[in-house]
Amino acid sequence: MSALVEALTNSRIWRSIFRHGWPDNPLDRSLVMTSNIFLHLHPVKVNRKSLKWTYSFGLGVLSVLLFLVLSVTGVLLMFYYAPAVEHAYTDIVELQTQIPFGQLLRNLHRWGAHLMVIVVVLHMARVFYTGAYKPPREFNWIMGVSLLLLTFGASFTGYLLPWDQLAFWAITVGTSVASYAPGLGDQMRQLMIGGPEIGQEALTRFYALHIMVIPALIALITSVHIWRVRKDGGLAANDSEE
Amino acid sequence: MTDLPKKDAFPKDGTKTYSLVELVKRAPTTMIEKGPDNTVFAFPLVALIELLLSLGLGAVLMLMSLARNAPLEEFANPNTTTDPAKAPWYFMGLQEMLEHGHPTLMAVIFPTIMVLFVLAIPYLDNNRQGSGRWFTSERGKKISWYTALYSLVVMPAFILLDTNFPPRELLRGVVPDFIAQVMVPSVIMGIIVLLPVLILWRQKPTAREVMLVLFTLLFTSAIVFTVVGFFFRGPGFELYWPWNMPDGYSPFDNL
């Protein structure tokens, strides 16, 4: 068995793939971390302070399984929803009734997003409780207050794409909201909603920020976000005194 | 070649284990002039505590997703109205505050003053002290619960007395619209703001502490008034107990 390991460890292919050794050393537990894309934005060592469970709850991490989970449950819920009036509404009935696990792949999903409005709402709240905004990490709450709008944002335009009663009262109750901004509310709400009422337009539009524009934007100022923590030395918790 | 300083100006010694490395003229990071520090690799640590979070995470979210299917209701139906029509579940404080003064200013201004003020919030309170605490002091503690306090009796009597006695409605007729419907309201919301920034005052508060209050203030604000408006408005957007509304309704039927 040992000899089945070191000989696909030693093997060109394996070699081509993983720049480190076994991570039981000092040297190969940074390697794994810097060598490798989606684990180099955590840093080589941490501050045992940052650690402490109820110093940050997981929330942060929490935020991210949960965009995650949704990614992975929205791209499979894509597959059988079309965004047509005609259409989208017998689509999910279909998706609950005909498909296997459809109607747990849809609970999945809508579960998920509510949970995942309350953990980043929480999280800023533990970011702000704990005076992790101040400087140098300015720049990194400008990003997380970003995040939690763009949140709020594929929850919206996510409510809409079942096309029940429930989406579209709730949609329009919403998008009258920036019809009130004064001089430019009209305009503003017909460039949402792409006309005068909720339409096959507004479901264009949503269903294009919700699957592409949105969780786009999500990524990439997650990326920076995280990246940004690092750089800044790490949780705030690092520089307490305690 | 010739050029060349005779003396190297960080010269290679054979005895010295360290080197000048860089000249720090302004700290970029938090790390810098710290003691020993106090750290482990993150490998495999850190990794493990994340899949442990995605494990609970994922068993959470099956038992959610098993025990309550996500709402559908019939086909969109422009011609009929839902009673009551709501927006999602975390806009309800905004649909809440709809229902007390004018739209563009309950709507529109304050929620713009108030993501304005989220973002300022480092510039305002840009003292390095106090950070990686949780309240900062202990005092700033108190701070905040008192304020959560104040909070959580004063916006659920305004949202009550407005209710009750809307000036929108006792004022018409007797002064210009614009006085009940935006002056009135915004007078009413600067005086529940400032009243306890003001008795903090006079306890020489740091600018962290009043960052403690308006947060504090906000954020339970924005939860009182979403539960207001999720739990408690029910048909004809009325206030009623949430376990007692009329027509069958039930304010989950919103999730």
Contents of the next structure:
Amino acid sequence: MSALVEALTNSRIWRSIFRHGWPDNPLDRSLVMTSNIFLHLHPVKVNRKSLKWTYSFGLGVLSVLLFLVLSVTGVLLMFYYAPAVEHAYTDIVELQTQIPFGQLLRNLHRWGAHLMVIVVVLHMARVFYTGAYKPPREFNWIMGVSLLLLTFGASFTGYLLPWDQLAFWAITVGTSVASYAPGLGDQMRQLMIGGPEIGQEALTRFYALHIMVIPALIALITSVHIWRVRKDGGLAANDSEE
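Based on the form predicted in complex with its partner chain presented above, generate the structure block for the form predicted alone.
Only one chain is given; partner chains and other molecules are left out.
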């Protein structure tokens, strides 16, 4: 058996794929992690306490999975929706009534968005409760707060897209509240809706923010967030409480 393992690890095929020997020593075990695109997301060593599922409840992973679900369903919805006030609402109605599995697709996107907001808030609460925002993780806490705000932004911008009465008046109230911000309130509202009232300009801007700007920022900051978790040694845990 040992001869077979040695022959395998010395073969060109093994070296071209794994770039390291059989993981029977600390160096090769480390190389298993650092040379694999998937395993590289995890630190080589982690705190034993953080491995318990009740420590984090997998809320960070769930947030990423929900973002992926929303990205896939959002791309599929774009095949049947156009951001035009003349037919945005009818596009949604046709999607739900005439497109096979259209109602399921929209509900996956809609309820996935609601669930992502809940999960991200719970994730932030867990991080705060366990003290994972303390030094040297302050930068990652800022990244997490940024992701929380972007999640709210994605939910808010997606609210207008169905162009029904509920969406119209919700965005009207929301942007009106923003106009009361000190100093730049009116400019903020003007920037969001592109005019004195909710119309085609507002729908176009909210659509662009919802499908391009905010998802790109979430993907970028999430990558940095996960990288920082890895560089900081995995999930934060108090060694004295193991």
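What we label the rigid core is the largest C-alpha set whose atoms superpose within 1.5 Å from one form to the other. Predicted model only: the values in this text are computed from it and were never measured. Positions refer to the first chain, counted from 1.
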Hey, does L65 budge by 2 Å or more at the Cα between the two forms once the core is superposed?
no
Cα of D28 displaced 2 Å or more between the two forms, core superposed?
yes
